[in-house]
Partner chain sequence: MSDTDQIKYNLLLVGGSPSNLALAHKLVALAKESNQKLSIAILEKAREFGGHIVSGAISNPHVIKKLFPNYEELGFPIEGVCDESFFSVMGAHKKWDVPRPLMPDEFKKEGYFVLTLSYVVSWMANQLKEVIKDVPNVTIDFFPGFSAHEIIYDGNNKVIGVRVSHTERPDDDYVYADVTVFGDKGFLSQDLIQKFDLRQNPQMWSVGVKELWEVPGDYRNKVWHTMGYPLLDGTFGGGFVYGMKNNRLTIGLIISLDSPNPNINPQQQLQEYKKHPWIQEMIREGRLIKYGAALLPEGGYYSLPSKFAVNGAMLAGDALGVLNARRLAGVDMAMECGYQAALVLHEAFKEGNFSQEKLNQYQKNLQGTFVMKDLYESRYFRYAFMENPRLLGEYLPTVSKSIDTGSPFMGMLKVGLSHPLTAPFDGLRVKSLFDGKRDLGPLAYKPCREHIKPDFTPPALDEDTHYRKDTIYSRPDAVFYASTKYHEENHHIDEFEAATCMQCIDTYDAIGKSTPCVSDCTAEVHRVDEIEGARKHGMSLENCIQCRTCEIVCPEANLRVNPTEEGSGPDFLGL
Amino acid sequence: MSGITDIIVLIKQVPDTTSKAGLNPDGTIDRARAKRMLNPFDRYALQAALHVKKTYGGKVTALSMGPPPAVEILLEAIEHGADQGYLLSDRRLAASDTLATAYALHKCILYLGKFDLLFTGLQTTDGDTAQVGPQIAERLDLSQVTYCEGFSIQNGKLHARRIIEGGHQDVITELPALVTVANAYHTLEYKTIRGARLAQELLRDEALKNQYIHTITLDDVNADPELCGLKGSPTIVAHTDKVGQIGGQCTMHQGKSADILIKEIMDCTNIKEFAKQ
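Taking the form predicted together with the partner chain, give the structure of this chain alone.
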């Protein structure tokens, strides 16, 4: 027996990187209008959590913080085999930086109670800070294994391999521990038909959904609102610069034979001018 009973995976909904919809005129993200997706890095964290469940047993809880639509990624986690989801959703969380986010999430984890392993992705595609995972570990006084690219559980201990510059590092730690998962080692598995069925059933049946997906507030997790949201965020965004429309002057030449592509490119006026120089 591995003794693993509870696995938590932190996931986040981010603006769909393939879509340009949802940008404010000043270049900031209008999250209400943006197309949404599960942070791609978090798929690896979820896969690691499901791997533990399959290999060592235990129940996988997906935890997210965000506005109500973030329920979509909890359903996605259930499609892949997560057992339940928690969404911390509270207006007072708006504009949280990493300090405030880590504070709020660590309160959620305390609220959830006992766990053996806590997985997060390396970073998100919208913030790209990679700070929230390590901050949560610090707040919970947990061992943390960052950039983890593989692991096993032996005699109740986590044997993990970390990516480091120029190679890798093997570490052993007691459980519980927090692991930020690198995009390697596990092949991402496809959703299961059982999970896909359950997710559709939950969408039809509100009462059943409430058994699987719990939406909680700062009050539920006993978090101090003063330490959350804009108030709890020391980060100051002085101003943002719009770096210009990406691809504005770019024409894609693709899907044709090499000779035609070369001709097309050579016909471009700027290339001609460049060639003259």
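What you see is a predicted model; the values in this text were computed from it and never measured. Rigid core: the largest C-alpha set superposing within 1.5 Å between the two forms. Positions refer to the first chain, counted from 1. First, how it differs from the form predicted alone.
The block above covers the form predicted together with the partner chain; next, return the form predicted alone.
Shown below: the chain alone.
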């Protein structure tokens, strides 16, 4: 018996990487203009949570923080097999950095109550900090396994393999624990027929939807608004550049000896100007 009963997976809605989101004057992403999608790294975390449910039992709760449209990814998680979803949505959370985000999410997890395993993606495509998962583990005083590429549960303990520089590390830890799942883990499996049908029913029936997807606020989880949003974010965006905004050109040099290629590159105007500085 594994003793697994409750699994929480943190997922986030991020701007679609194929869309042009644009920037706000304060340097933050203009999310209102961007198409939305489930954070690609969180797909591995969701697969890990569903694997535990399928292999060892338990119930999967998908937890997200964001504006009301983030309900979309909770429905997507249900389509894949999650049992329920919680969305922390509050205007006072706007522009939260990793510190404020981790604080708010840890309050949500305390609100949800007992759990055995907590999964997060390695990072998000809109921030790429890989900080939120470990910060939550610290706030909850949990054992944590980062960059996890595989795991099993034996005798009530987590046996995990994590990626390290030059190889891997095998670790064993007690439960509950937090795991950040690397993209070397298994890809997210197809949506289930049952899950897809349920999601469609939830879209048609608001009362039924409220039984599976719960929207909560900072007040519900007893979070201090002063520690959330811009007020609780010590990180300051000093300057932001839009990639590709300035433009440029590229020339190809190939099929010649190394001496000739080096001379051609050094003869480029940009290289000469750089060398003068």
